[in-house]
Structure formats: C-alpha cells, structure tokens
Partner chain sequence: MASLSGSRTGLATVGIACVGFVAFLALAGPFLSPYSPEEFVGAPFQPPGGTLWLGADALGRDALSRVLSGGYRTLGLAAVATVLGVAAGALLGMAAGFLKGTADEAIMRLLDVALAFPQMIFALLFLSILGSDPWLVVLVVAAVHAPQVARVARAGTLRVAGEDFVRHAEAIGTPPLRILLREILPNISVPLLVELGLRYTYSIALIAGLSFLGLGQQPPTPDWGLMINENRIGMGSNPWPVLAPVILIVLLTIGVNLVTDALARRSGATAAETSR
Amino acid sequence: MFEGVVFRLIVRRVLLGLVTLFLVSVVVFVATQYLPGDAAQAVLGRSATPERLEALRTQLSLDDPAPVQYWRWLTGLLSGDAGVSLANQKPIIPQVMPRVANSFTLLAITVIVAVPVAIAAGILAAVRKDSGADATMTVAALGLAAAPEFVIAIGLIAMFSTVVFHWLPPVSMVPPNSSVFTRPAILVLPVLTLALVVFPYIFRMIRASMIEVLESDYMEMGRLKGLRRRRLVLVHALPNALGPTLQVIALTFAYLAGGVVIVEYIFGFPGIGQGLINAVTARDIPVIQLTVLLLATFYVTVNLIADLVTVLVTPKLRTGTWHR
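Using the sequence just given, produce the structure of the chain by itself, in the form predicted alone.
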C-alpha cells in the first residue's frame, strides 16, 4: 500500500512538474522577446552602425521567427547546449554553473541553520503556550515577517560590518567563477539574512501545528496513561505536526529562489541571482532564459521533495489511511 502511494505520487508530481517547466519555458521565452531595447544594440553599444547591427542580428539568428528561435533554444537545452552569451560570445553553461553551485551552497547552509532552529523554537513556544517566552518569540517572528529582505540585509551590514562592529565583510570579494569557500566569511551575512527571512514562517507554522496536536484527544489519552512529556512531544506530537510544516518549508525555500536575487545583489554574492541581474542589465537573453528556467526547476524539485517527505513523516499518510 505504502509503496504504491509513493510511486503514484512520484509519477503524478514528476509529470506535473515537466508540464510546469514546459509552460515556464514558453512564458520565459515570450517574455524575453518583449524586453525593452535591442539585444544587438546592447552587445555592440550605441555607436554601432545599422550595418553592424543587422549583421549581428543575422549572426545570432535574432531575425528568425519566434517559433523557430524557441524550438532551437528548447532542443539545445534538452541536448545540453544552452547556447552562447550575447555579452561575451562564450558558452553559457560554464559561466552559469559556478554561480548555481554558489547559490545552492548558500541555500543549503540556510536550510541547515534555519530549519532546525525554527522548528525547535516553534516546539518550545507551543509547549510553553501563553508564557513570556512564547510571547517574545511570536512578536519577534512577526517583526521579522514584516521586514523585507533588503531591510534585514542592510541592518545586518550596519550591525556587523560598518557601523557597530567590523567583524564580517559587507560584500563578496570572490571572482564570479570561483567557489565561495575560498572566503567562507562572506557566507555569514547572506546566510543569516536568509535564515531570518524564513524563520518566522516556519516558526509560526510549527507552533500552530504543535498546539493543535498537543490539544487533541489522543494526546490527552497519552498523558492519562502516564507517558513522559518529552516522549509525547517528540515521538507522538511532532511527526503529526511536521506534515503541514514541511509544505511551508518547501514554499518558503521555493520563494527564496526569487528572494536570493535581492540578497545576492546587496552583498555582491557571486551566485545565480546576481548573474540574473547582470544578464538583465546587459539584455543577455540566453542567460536570462536559462537562469529563470533553472530557478523554476528548483521550485518544482523542492515541492516534489516536500510532498514525498510529508508522506514519509506523517503517520496517517504513511499508512495509507488517508484513502479510507
């Protein structure tokens, strides 16, 4: 029963994800065709003659019909060839992949840091509902939820880099194609910013779910049977509260795929977000298309993993009783 549920879920989500990515590819391609300005003009500059502009458009196949350009681009992606950058005429993938690795590192460390802390804080607030600690953490979470990413980032820079303390570098000094581990200190402020951004949503969800579970009838039965409080909370309550929380975690980190653009720009972090801003500025259409499609792939993958983990950690779903 369980294996069948998981298999059907995987097949259904993968097919839905592929359809979503196809639609995203169409939207991205169409949107980039209507970006203001001229790609050839952006490459050659304002001093380019009409003859040179026309020659470059022909060389880059910019004059071909849109369906032909889309088909060429899509088949190239499927074969592992994303084309060349309009800005420097170099293959795109070797330029983008180091940035993808840096952004993935940033998000992975954020997950490792923020999720356990938020879940632990949510459990503590739920267990001590209506206490001073619960009120303090709830108010702090609401304050963080109200603050945009750039406000948190600028506040951390002022606190730890420029005004109060001078402990951490305010911007990245790593070349775009280098690993961020050549200077690990540049990870601290971006990770802390993203962790503070996602903390309130995970905290509030796990707190609400835990309170609901702790006040349920079967938890009361466990107390009457004399089960220890720690066992009730961690063994019986937490698995049932994690299901909806995992969905929020997935949506939060899928949102970060877009929010990371702002954070990377502020800190000068050599990731995919900063690369996307540079590509938009230079009107480098192939780079924009690949970058947005990679972000969409990340979003779809995160949601698929969240659905699978939700089934695995939720007893009611794991046993298949949800069909009854």
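The structure above corresponds to the form predicted alone; please provide the structure of the form predicted together with its partner chain.
This part shows the chain on its own.
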C-alpha cells in the first residue's frame, strides 16, 4: 500500500531513532560511570575504606576496559538483567517495574483527562476567534504555561489539601510495590497538576492549527460550494487538523516523561520519577542508568510513533505525485 518513497522514509526514521537510542545509552553510561572520575568514590564518599571501594569497583566492573563494561551492561539490559541496586543489593528490574506501571497509569489518566478538554477548548477558541471566551482562555493558557510544575502543584495543595480546603490527601503515600488503584484519591492532585501543566501547550497548538484550517482557501471553497456546516467541519476541516493533533498528543506524552519527576516527588507518588530522585539521593548508579534510559527510550519512541502516524494520515506525505 505504500509507495517506495514512503517506505524508505519510514525505515530511515526508525533507523535514525535506533541510532539516537544507542547514542543515548552511551551518554548515560559514560556520564554515570566515568564523569566524576571514580564512581566508587562518588558513591561511597570520602570516608570509605579501601576494601569497600575495591568491592564496589568489582561490583560496578570498573576495573574492566570501558567498551567491555558498556557491552556487558547493554547486553544485560537487553536480556532483562539490569544488575542489583547499590542501595539494597536486590535485583533492580523487580523494583523498578511496579513504579513504571504506576507512572504509566498516571500519564495515561492525565492524557485521557487533559487532551480531550484541551483540544475541545482549542477548537472552541479557534471557532470563536477574538471573542471574549477566546481571549480569556488564551490569557489563562499564557499564565499556566508560565508557571513551573512544582508551583502549580503547591498551589493545588494549598487550595485543596491544606490552606483553603482539606478535601484531598496532600501526599500519595502507598507502599512502592502496590498499585495506586488501592487508593484512587491519591491520583487526583497529581493528575490535576500534570493536566494543568500540559493544557496550555495542547490548547495553543490546537487553536493555532484550527485557525489555519478554518481560514484556509479550501474551507472558503467548501462554503462557496454550499456545503452544510456539519459536513464542512467533519469531512473537510477535521482530517486536516488530525496531523497536528497527533503531534500534540505525542508531545504531551513526551513532555510528561520529564514532568512526572517533580510531581511524583512532591506528592510522594510511588512512580519512576520518585524512584529516580531516591536513586539520585542514594547515588544508586545502576538504578539511575536504567531509569534515565527508560525515560529517554519512551521519549524517543513516542516522538517516532507520532512522526510515522502523521505521515500515514497526511495524503500529501503518504502518496507521491503523478502528473499527466
């Protein structure tokens, strides 16, 4: 169904994504293992005894040549063995996976809540461009876009958990290995925070691309053809707004991969971001390596999927040109 050009384009994008991921893994490995000079010293601090340092070096394989270490680490990861945590000497994967599931739940709920609302708001603002509603939403989005995540989170906590009302738990304390669904109330504030963080980006992009579509020549032509409003919006405008919308959803996901860290930390949410902060505090290098690599992989993959789907839903990109 694809013409050669498109197939080659897709293969090229996937290969580029893989190369990027490979380079990312090298950066992560080199940064964590070599940047401070002696990783073992950095982990244990100045007061460490020579014996303990030597033991840790062996555990981190710091005495082998770098490429050998990297290769062992990468093949280990790919076969599902990320080694053991320095903090508790237990295998990492079983500790990280429940956190990944919790974080993913948080992201998915945020996307399900935020994306439709923001898209609807963006479309409404575009259709009623320059109206009072549009101006209000645009200024609100501007303000929200300016505020850092932790500021929004603190604001919400002040509003709903401490200063004004006491409706919701200010922290999401559950044991790290259990599911967040045991206490759904703890999801409310983190989801609300993340939703408010991503809202302005989605809103602005959808508004801009909808305005572009609505003011296009082909929409004017549709009106001049006497098409009904319903058909004009559903058949003519919507397919053209699909590409930008998908891009926005992907960007939202990708952005959230970074945003979860602070939000999870603030609310004590047992996800991968909180895990990362704990690992950073404990200088637990294997956990940091795995977590950063997972987040980067997620980020790259989401962007890649968005690009590919955009190609597939845009006829101009999907098909070649044939002049007669």
